Structures are given as C-alpha cells and as structure tokens.
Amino acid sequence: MSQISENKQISPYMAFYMVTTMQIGVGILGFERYIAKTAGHDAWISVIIGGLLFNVLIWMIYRILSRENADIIGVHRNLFGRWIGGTLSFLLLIYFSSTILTVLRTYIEVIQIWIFPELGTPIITFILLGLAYSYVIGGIRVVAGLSVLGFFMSLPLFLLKYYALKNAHYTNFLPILDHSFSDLMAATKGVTLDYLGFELILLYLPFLKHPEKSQKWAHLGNLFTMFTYLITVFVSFVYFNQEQLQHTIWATLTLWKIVDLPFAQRFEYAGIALWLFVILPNICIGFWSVSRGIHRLYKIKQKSALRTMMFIIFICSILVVDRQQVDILNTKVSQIGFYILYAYIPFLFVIQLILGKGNGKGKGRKTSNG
C-alpha cells in the first residue's frame, strides 16, 4: 500500500488488538445508563446493531484506502486537491485529537472520584501524558505491542462479572422487544461513543504488512468489542433494575465494589489501576496516529508534532473542570463521531466511485517512513 520499509511495519493480525483496544476504553465503565435511557432493557439489541453497522464501516474504510493505495491524507489530496483535501484532513485530525482528550479526561475523572479526590487534574494529566510520550516515541511497533499487553491485562477483569451474576434477576430482561424501532435506533446512536476509535485505521493502515490480510482481523476485533459490550450490558441489566441503572453513573465500577477477594477489600481501586493498561494503549495509538497525520500533512517532524499535540491536550484537559463539562465533552465528541462515521465515510465511498478514482497511482502513495 505504501513505500514504508518492512522493519517499520507490524503484522496484519495486530489490527485485531489495535481496533478492539481503541474501542474498549473508559466508555465501557458506565455506558449502560446512557443507552438504557431510550431503549430500556432492550438496549442490548442496539449494541448488536451498532457492532454490525461498524463492521460495514470498516469494510468501507478498507475499500476507500485500498482504491487510493494511501492513508486518509492521501485520499483527501487525490480526491479534492491540495487545499480542500488538506482542510478536510486538518478537520479530521482535530476530531481524532478530541477523542484522545475525551478518553484522557474521562479516565482522570474516574481516578478523582473513586481514588484520589484531592489530586489535581494537572498532576494526573502530566503523569499520563508522560507515560504516553515514553511509548509513542518508540514508534508504531511499541504502541502496537502495548495494545497487546493491554488486551491481555484486561481480560481477568471481565471474569469478575461472575460476582454480579450471583445476585442476578434475569426477569429484568422481560418483556423482550418492548421498545419501538426508533427507540432502538436512538440507543444505537448513543452507543456510538463506545465503538469510536477504530477509525484511526484511516491513518495507520499503511503500517500494517499486507493491509488486505489485516481486514479480517479488524472485523474480528470489532466483533470482539461487540461481544464484550454485550456481556457487560447483560450483567448490568440483570443486576440493576432500570430505575437503579438511571441513578448509577459508573455501573461497571459499582459492580467491582461487590467483588469479594481475600487479598483485596476494595477491589474497585485495583480495577481502576489495572484499567490504566486499557487506557494507555488507547491514547498512545491516538497520539501516534494524529502526530503521523500532522507529519504527512505539514511535513513537520513527527516528534515535534507529538510534543505540540501533548501540550495542547494538557491545556485542554485542565480547562475541563467538572463532571458536567466532562459529560458535555463526551456527548459532543460522540455526536461528531456519529456523523463522521455514518455520513462522511459513506460520502467518501460514494464520491470515490463517482469520480472513478482509485488506481493506486495518486500522490497519496508517496509516504515516508515513520
């Protein structure tokens, strides 16, 4: 797909870990409340609908990039020219940066509410950004390896849902299909934020060896995410009734409180600490991809772009001061992501077909190593 040396590329199967790592972040700690507002106990259906729709979007993204033989920066340049294409790429990078800020600031809020209420946002932000920088400067291979580590570190946490099932009320799911189609679609829109992140493949796909072979792994990663969200929704819905769920902001964290282990009395503390291995790969993939995009767009050294990005994210994180603003940030990013995925990606797909471009000989093919 690109003129990138093989020693800077990663294996196709890494798409599985990078896709699911980006999708499973802080959202899974409390998304049940939001989707249950409109679809109630039928919200699990929306999780399936969202997962299947996102597989269609993954297919579209692979088709768009393979036709141009480029990343999204090259696709924009080939389809719309230098100036319009550059503007579209800039706006997309702004959106990707906002998703990094959303994940970072939401995780900081979790730390402040549940563990260190007196610890200031600047200190936590500085520590997390410092950790992220130490990995991102190592390149895409280090970041991909971190996503594998995060994947396996988080798996034991899902086994702890067994404790909630001891007090399950399976009748909470009845009656099934009790909500209208419009309610289910509204809940599907609400679950968008939880599936966001996979679209960064628009930037890092050229760094996957044999990109065409990585597509099946990207689909499997998305399906694994869907399965994970389904299990999470199932456990929360059988433990909480709908009224309780509407007053539970962090459902998964609340369930961790009932975990009874002989060596850990307040397991939610350990769970939040372990969740760092999920969040860190999430923001590292974002930082690497966006800094790479800035390098491609403006010919700035990637390390310089990374440092500038982190400074801006640091300032923005401090400016978000309370729970209400964090909630607004999550809502706005989710809305923007919804339209980018369900409107802009199909728009690019159709425009590419209409213009008849995509012979793989455009300017987008000329990418430098990174």
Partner chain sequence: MVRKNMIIVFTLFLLTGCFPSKKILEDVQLVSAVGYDYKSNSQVELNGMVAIPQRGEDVPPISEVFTATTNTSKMARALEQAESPKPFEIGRLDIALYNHRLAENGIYDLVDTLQRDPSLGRDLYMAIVKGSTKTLLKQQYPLSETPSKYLLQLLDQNMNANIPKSNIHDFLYRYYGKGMDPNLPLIEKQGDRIRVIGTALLKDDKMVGQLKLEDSFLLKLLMEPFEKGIYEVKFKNNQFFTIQNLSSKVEYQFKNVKRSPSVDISVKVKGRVSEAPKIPVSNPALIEQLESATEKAMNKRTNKIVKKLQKAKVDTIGLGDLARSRTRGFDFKRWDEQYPDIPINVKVKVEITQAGITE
Contents of the next structure:
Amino acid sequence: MSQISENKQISPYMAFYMVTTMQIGVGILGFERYIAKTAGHDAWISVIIGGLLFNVLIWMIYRILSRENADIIGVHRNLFGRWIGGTLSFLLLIYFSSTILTVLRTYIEVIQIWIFPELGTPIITFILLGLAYSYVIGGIRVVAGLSVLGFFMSLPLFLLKYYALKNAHYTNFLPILDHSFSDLMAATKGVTLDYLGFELILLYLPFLKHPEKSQKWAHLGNLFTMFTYLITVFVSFVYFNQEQLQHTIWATLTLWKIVDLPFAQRFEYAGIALWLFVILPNICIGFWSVSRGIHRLYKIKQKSALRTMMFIIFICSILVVDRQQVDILNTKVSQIGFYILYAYIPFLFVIQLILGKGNGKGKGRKTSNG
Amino acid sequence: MVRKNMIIVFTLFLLTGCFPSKKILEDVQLVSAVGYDYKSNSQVELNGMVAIPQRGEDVPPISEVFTATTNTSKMARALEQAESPKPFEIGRLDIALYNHRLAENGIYDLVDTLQRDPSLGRDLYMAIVKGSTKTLLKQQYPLSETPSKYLLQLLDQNMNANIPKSNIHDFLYRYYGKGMDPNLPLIEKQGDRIRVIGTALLKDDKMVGQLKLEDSFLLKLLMEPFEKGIYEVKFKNNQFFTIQNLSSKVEYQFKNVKRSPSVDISVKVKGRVSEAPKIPVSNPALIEQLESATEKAMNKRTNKIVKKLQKAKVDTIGLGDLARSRTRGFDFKRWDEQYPDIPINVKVKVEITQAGITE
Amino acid sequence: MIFFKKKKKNQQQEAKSNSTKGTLTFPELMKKLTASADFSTVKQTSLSTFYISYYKTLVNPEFLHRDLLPYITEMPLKNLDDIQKHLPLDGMVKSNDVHDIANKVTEGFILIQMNKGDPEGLLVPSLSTENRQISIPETEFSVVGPKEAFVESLDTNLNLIRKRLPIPEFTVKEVRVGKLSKTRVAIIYIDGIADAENVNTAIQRVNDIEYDHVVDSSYINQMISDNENSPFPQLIDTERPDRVASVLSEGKVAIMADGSPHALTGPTTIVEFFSAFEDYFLNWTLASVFRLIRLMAVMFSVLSTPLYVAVLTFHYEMIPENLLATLVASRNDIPFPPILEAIVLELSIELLREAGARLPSKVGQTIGIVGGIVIGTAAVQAGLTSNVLLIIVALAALASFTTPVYQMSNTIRLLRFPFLIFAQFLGVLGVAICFAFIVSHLLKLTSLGRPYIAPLYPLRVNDLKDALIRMPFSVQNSRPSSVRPQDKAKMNKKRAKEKHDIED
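Please show me the structure of the same protein in the form predicted in complex with the partner chain, now that we have looked at it in the form predicted on its own.
Everything in the complex follows now, all chains and molecules, and the chain you saw is the first one.
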C-alpha cells in the first residue's frame, strides 16, 4: 500500500468504528419483524449465527486483500486482467452505490412517515447529499471522524431501552430453541441484510495504517454490531409479543415513543433526528469509497466522480416515489448483497488460492498503483 | 464560485415549497380526549374533547367537545374541522373512551386508526364507559380543570392500586398476542364525579363481561405483582376490615399441558390492616384469624372469578401465553378448545405484617 | 544577555530585509525627514563638531541630555568610532546604508554624524517607551492566581513571560510585518519541547503576512489562521502571561505583536477554548465540574432557542405534559410565530451586549439593567414575547458568557442563528442537520496544521485527561500529544507515583 502517503492514512483502530457504523444503519430501526417472521422468539440465535458468519467473511476479505496488497480493484485486475476485472469492479461499484441509495432513501422514508409527511423528497435528499458532500470532500480522515462521532452519539440511545424494560414480559423468550434449524437459518439469511455494509472495507482498507493490525478491530466492530443487534432484539422481544411484532413495522422507533424524560417526551422525534449521525457515516463512507473506486478505475478526478455520483443518486432518490418502491429497493439490494457476500467473496477467495497469484507481493503493489 | 453558489441558492428557493407545513403550538387545537359512542351498527359518534386555554396566566382552560357521526373515525375528524376555528391535532391525545355498547360490537377498527397515527404516543389510556361518552366529556368537574385531566389522574391512580394496568400498548399486546385477552377499566359518570366501577373483560376486541372493583383487585393479584391495592373483608358478624397489600407475588404451575392440562396459581400477599373498626388488631392471635379470614374470602372469590373467565372463554390472565412459554411445540388451537374446562386452582396466602402506628 | 544579543541580531537581519525598495540618497532622506515638524537636527560644537538628528517625539529627552550628550561633549572625538568607544551604551550601530538609517531613525534611534552631508552615521538607540502600567486582566479575570496582564509593549510582555520560564531554551524569534507599521512580532517557544514543525509553520505564516499595517495581534490571528472563513478562532488569544508560560511548557508556540496586549497561542484544540486558566488554580474535582458545567452551558446556549422554535413550530407532541399548559398560556397572545419571536429577542440581547461593550463601564451597567429588566418586563406585559422564551434567551446569553475565551463566546452566540433557521424549516431534524454541518466544518478545521478537535478526533485518550475534565496534576504526566511535543514527559512518572505507607 505504498502508494498512499502516510498522512492521508488513518489509524488501524478506525476499522472498528467504520465497520460498526457501516453495519448499523436504518435496518436496526425495524429489522426485528423480518427475522422474527421465521424464527419467532428464537431469532436472537440467528443474530449470533449471522454475526459469527460475518466474522469469517471479514477474515476472508482480509486474506484476499492482503495477498495482493491492494484494494478490490487491484485484486480484480490482477486476477482477471484489465477488461474482465474492470467490469467486475464496475459492477461492484454499482452495487455499493445502490446501497447508498437504499440507506438514504429509507431514512428519508422514515422521516416522511414519522415526522414530516409533507416533506418533499428532493429537498431533503438535496440537503443530505450536501451534508455528505461537505464530509467526503474532507477526505477519509474526516469521514472516519464522522463515524467515530456517529458511534459515540448513538451510544446513549442504548439507555432508552430502559423504558421498554420497565414494561417487559420476560417469558416471551421461553422456551428457548422452540424452532427448527431451518427456521433459524432462514432468519439468519434475514439477519445478513443488517450486517451488510462492512464490505466497503474492500475499497478503503489501503487507507488504514498497518492493515494487518486493523483486522482485529474489524472483527471487534462486527462483534459490537452483533451485540447491539442482540440487545435490540432482546428488548423488542420482551416488550412486544411475536404477533404484535408482526404488526409493528418500526419496532425500535415505536419503543422510543414510550420514553418520557422530564424535559421532553415522545423521544422518537429527537431519536430520528439523532439517527442522522448513524446514517451519515453510512452514506459518507459509501460515497468516499465508490468515488475513490471510480477514480482508481477510470482515472477520473475523485471530486468529479463524487459530484457525478451524487447527481445520479439525487435523480434516483427522487424517482423512488412510494413506500412499496422503497421496500422493493431494500429487498433487491440486500439480495444482491447476500449473494456478493456469501457467494462472490468465497469464490474470489478460492480463485485466488487456485491461481496462486497472491505470492508475488511486488507484482500486486505494482499493478495496484494504477 | 459565485455562480455555483447562486445556483445552489436558487435551487433551494425552488425547493422551499417542499418544506413541511408548520403546526405552531397555539395555532392548533389539541385534542386531549376522544370518546366513541354507539350510533348504529355501522355508525359511530365521535366526541373530541379540547382544552381551550384562556387569556391570562392563572385562568384554567375551558373544555369543549366537538361531535361528529360517521363510519370511520378519520372522516369524523374531517367533519369536526368545519366547526373548529383551528385545525385539530391528536398528537397530545391522552385518553380514548369507548361506550360499552360499542365495545360489545368490537373496537379494534377504532383503536387501529389511533395506533397507525405516528403522532400518537404509546401511553394512551383507554377505558370503557357505561353510558354516553359525550355526556361524560361535556360535564365540567369541580375536581379538575378538564375532564381529560381528571380521567388521566383517576385512571393513573387506580391502575396503581386496584385495577389491572392497561394502556393502548397493553391492549394491543393482549389483542394481538395468542393465549391472552385484553381488559380495560370500566368507568361511569355519577353526577359531577367519574367513578371506576370495575374491569371490562374483552374477548379479542369485544367486551364480553365485567368485574366489579373489588374483583378487579383480585384479578390484578392473579396477573401482576403490585402494591397499594385495598380489599375489604367480612370478619365475623358484620364486622368489616380492609386490608392494603404491601406487596404481592403470583406463581403459576402448569401440569400436563400437552394432554389434559391443569393450572395451579399461588398468590402471596403481604399486607397490613388499614381499617378495622371494632377489631383489636394488635393482638397476635387475632392477626392470625384475620389472615385466615382474608385467605378464605380471597380464595373463594378468586376461584369464582377464574370460573367466570373460563365460562366466558376469555383468558385475561394470559394463561395460554404462560403455558406456551413453558412448553415446547405448544398448540394454541388445542389449548383454546380445552381452556373452559381446565381445572384452575387458585391458592392465596396472606401475611399481615403491621396494623398501623398505634396499639 | 543572550536573549538581547539574539534579538539584536534578528533586528539587524530584519532591518535589511524590510528596507524599502528603490534607491535613496542621503540628502533625499534628510529632506524627507526634516519635512516633519518633530524632526530636529542639532549641531553640537563643543570640543568637536557633530550633528545629532532625531525625532523629538520618539526620543527620550532625559536620555539624550543625561546619558548621551555629557559623554560626547566632554572630550575631543575625531570620528564615529571614537564616539562609539566612549559611549557606555549598548546597541549602537554604525551604518552608511541609507535605508538602514531611515529605518532606525523612524524607530527612535539618534543619528550622530560628523558632517551634515556625511552618508555615514552612528545610530544610538534611545526609544522613549510610553508604557501603560501592568494591570489586572480584564477579559480573563480570575479570583485566585496571578493578576498580571500583558501591556502594549512587547519587551515588557516578554519580560513577564520570561521571568516565569527562566531557562535558556526559552526562545524568541522576531519578525517584522506590515509595510507601513513594521510591527515587531515575536514567535516564542521552548526549544527542545516545541515541535520544530509547529515553530516553522508559525514563523513561515507570520513571514508570509502581506499587509500594510498590523496593529494588533488579532490581525495576525486572522491572517495566519488555517481557515480564514471559519467563525471559530483557531488560535487562543490570551492576556495572561501565566497562561502563555504554561502553554509554552506544553510545547505550543506563542505569537506576540508589539503594541498588542494579547498573545496568541497554538496549535490549539477546541477544548482549550472552554478551559479557563483558573481551572488549574482550583482543586481538580471542582475544576472538572466547572468545565462540565461550562460545556453544558455551551450546548444550552447554542441549542435552547433553536429547540424552542423547533418544538413549538413542529413537534408539540414533545412538550412535557406539565409544561404544556404553561407554554400554551404564555404563547397564546403573542402575535409573532416562534421564529420571529426568538430572532427578535436574540437580536435585542445582542443589541444590549453591543451597547454595553461600546459604552464606558458605568453606563454599560445601566444599559444592562435597563435593557434586561425594563424592556424585558415591558415586552412580556405588552404581549410581544412569551416569558418562557425570555427566560430561555436570557439564560442562553448568560451561558454563552461562561466561555472563558472571548472570541469563542462570540462564535457561540453567532452559531445560534443558523440553527434557528434550520429549526424553522425542518424542526429537530433541522437542528441535527445544522449540527452535522458544523461538525463537518470542525472536522476539517486545523490549527497551525494540527487537527482542531484533537483529543476527541483523532482520539487521544492520553490528552483527555485535560480536556473535558481536568484530572489531578499527579496524573498529568505527559504533554498533549496532539501538538507533537519533542519531549513528551512532563515529570518523572515513577517519583510522582510513589506510594507512601500509612504512617510514613
């Protein structure tokens, strides 16, 4: 990773924040319903299984990248040559862009449903993109700073779970393991969507100082996400029963409703506003990584790549009109994500092993310079 | 650079029309209580109570009731707009009242409109009213500024003491949940007072029965641990004493759930004698007598209540859900069929600890 | 003495580099100088003849008549070298460079020539320094601790700092800036502790200043700051020599200008702006609590009115049950929407502050009382504002004044207005968005090239000991790593940590 000057790099421990903040997004506000559909009150087991599976995937990604000593674009080029590799990289970048669009659009949807039904999509998209632009323009250092901030701003939100626990029905969890293994696996598939997002590390890893040291932080980040999801699932499951949960689209948001502080009640308004700091790192890391990817692929200036991307995403965001379309967008993108992670990454891992191209470190470095 | 900024500013101006519309506090009419009255099988009369603040700092607000008749509550609200000088907002709704006749026909559709509205909280109280909700809301009560405030404090206070806790969340929890049925407080207007007269028992969203206030206390004992409830016991020839519980605990035991289930419910009550005219309560021997008298009375009464619930096929205690949590592969259908005939034994144990500060 | 020599050397260097362009002959110069009424040339004819030229308004007459003239009139002196030998004075320069002479004379040197037209002359320093007495600090007053503040003379100021750091590593680099003002600017640091890169950045930036006159250090503050457009001050502006001494010992750099009673210190971090120097005079528990209170005050000051506007305009659901009646009652008669009410009140508070600041202190107090009590009460009674908002605005203004650094407290009061506008359009979401914009600005901001919000991001756990809270001195064993000091350790950790047994 010699091509990136040291003062542009960020500390390896940043991998922790960047992985968690990328994983925790809008999904957590209402994912309980989806995973409980199949595995019922045992869905928390799926959360753990999913978390552990993703640790394996992180390990794979680190292996793939460290063999070539490059980002995914360099790996693609080394393994498949200029044209096929370039096409694969391009497809991957399109997938990443669509995840940005999904996160952005879903958050706007939440705002429109919960706070401002009359808020026009163009204006809020414009403002949020402007916000993202002001961060991404500062480079990876600023974007990473935002993810640290997002992490610490969302921590106190855990305390709000207390209000739900006051009215908890702990028997909802019993009996443990009342569902079949296939049910649990189906729920694990559902959970996958909520762990998605960390795969952007494929693009920004070269910007971490000592990437090999950052691996443990990435794993820890993933475990923290798992822990967060576990708490969320636990609290939602004891507050709602399974049938009620199926009628509750945004379980966590509904939980915020009962928060009653002496100076403010109905916390969901403040909560959704604060959630901006969870969404923003998602969008910003996404924008940064993809524009960086375009810059690496086509030698376009990163700034102009970013602007073009933002324009396209702005148009796409306006084109998504109603809730159904947001839902479709969510399911489609997460399906693609599912296959990329569980099929393509292992495939890449095996291909690399077979071709054995990874041994030549020098070669990898040379080609990744482009 | 300047041109670029101009473009941005211009775009923003173009988009300003899409900003959310304002709901300035004093420009809206905050509905603090709604009441639904039965009109006909397809029509509902909706009464919204609004507290209108008066000029000056220390002048209490005046309450007004707006009424409309339609078949869905949303449309009713649109109707009300015609009379009101300001638009209605239901985000501060504290209480929803349902006429008991209406409740017998089912109230889910009405509750559903409330729960769908994101501006509503989850701690909304619900109650069933014997009589018209309109007259109840229209009355000015000397005990409180507005009827909604009165109701709020009344229900709050009673749910801490004698009747099972129930707000919109609990109602929906029990409505959606399998193996349990909702209950709601039952209130009645008596002159310029509102009285909690007991608990309404619902099967799904339909009211099928009711319990008196004293029985509500016993039902609460069977449902949740609580304190501060008051219960009156008859003790020998027309002597009465009241006992206030300091803490209570309930345990359930299920036997043979899969085939022929039976349930043992054991309740432990710790209490003190709060009122005992003509009974020398400082005597330890007498305390024991009081304890056994209370136990006897409670046992008899609770078993009767349980029988009543079973007969009406309502599982207000939530035994079905408890059974599920203790059984793998629980079959709700079977349980529902068996429920009316399951032997349920309640055993209350009472321990009296203090009897006031004098001897 | 070392210090003085160094300074002199610098002065000479700088004098050369600063000399005005173009050629100037000596008679031309003299013509230019004598055009001014306060310039005088005296011909001395006692044992030998020479000419003394000087600005009457710059030169201390007492010095001239008591310390200079007696020595040169007593004996026959052939040439300038003789004079230089006989004068028991320091800092004399013999020069034949017209520009040099011009610069020196305008600074308060006395020019001694043997003949009137001679292009060569001896320059004797004789600056009459009209100094203000050292007084107590006004903007950074502290109840305990030293009560000295800087004055307008650079040398006095340096003296105040140097006597707190009597070490040879204390280094002063002097630069002259300003085409017309030729202000002496000193860059001060402790050699061996301060990072060379920081020092170089500071010197470089000061050298790069292109402006005709530099009157005060706040000019320099703006000219060398990393982002000129940022409302956030990027260097700390202090009038306390003790604060400068302590900051220098942390490895930072201080910049002082002659004629300015303030020192700039950097690289700073945002948390430094919220720590009063008095924090170090109090026990650490108290100091930490006060710092946290100050931080809360800042949050309150920035967010309270915007949140009021947001909640009253969009989210009436969020108002706590018990406050609702009060708020509705107080808002009921107000003819303005919340945003207008808030802006009008905020602006009137700003008006009061401006009026108070521009008037002599006694009148200023009266204005405060009149504005605060009379106008406030009248406005509420007339039904123009709600008393709830009046309380909030007044508290917010009060809270903003708890910020120890004056520039920062101005920034904080200014920050409210964008928040208010966002709150008006997007409610609490708008407040969050505005906050995010400010955070993005802060993340990009640097102070002398070092990250501005340093101990928070990049996260330096070690520096957090003296950031939001102040840990005891025994724990403060290292200098802040965000300024990259060359020598990290503040003290011998082991000795400080030695534990004593009960009866030892």
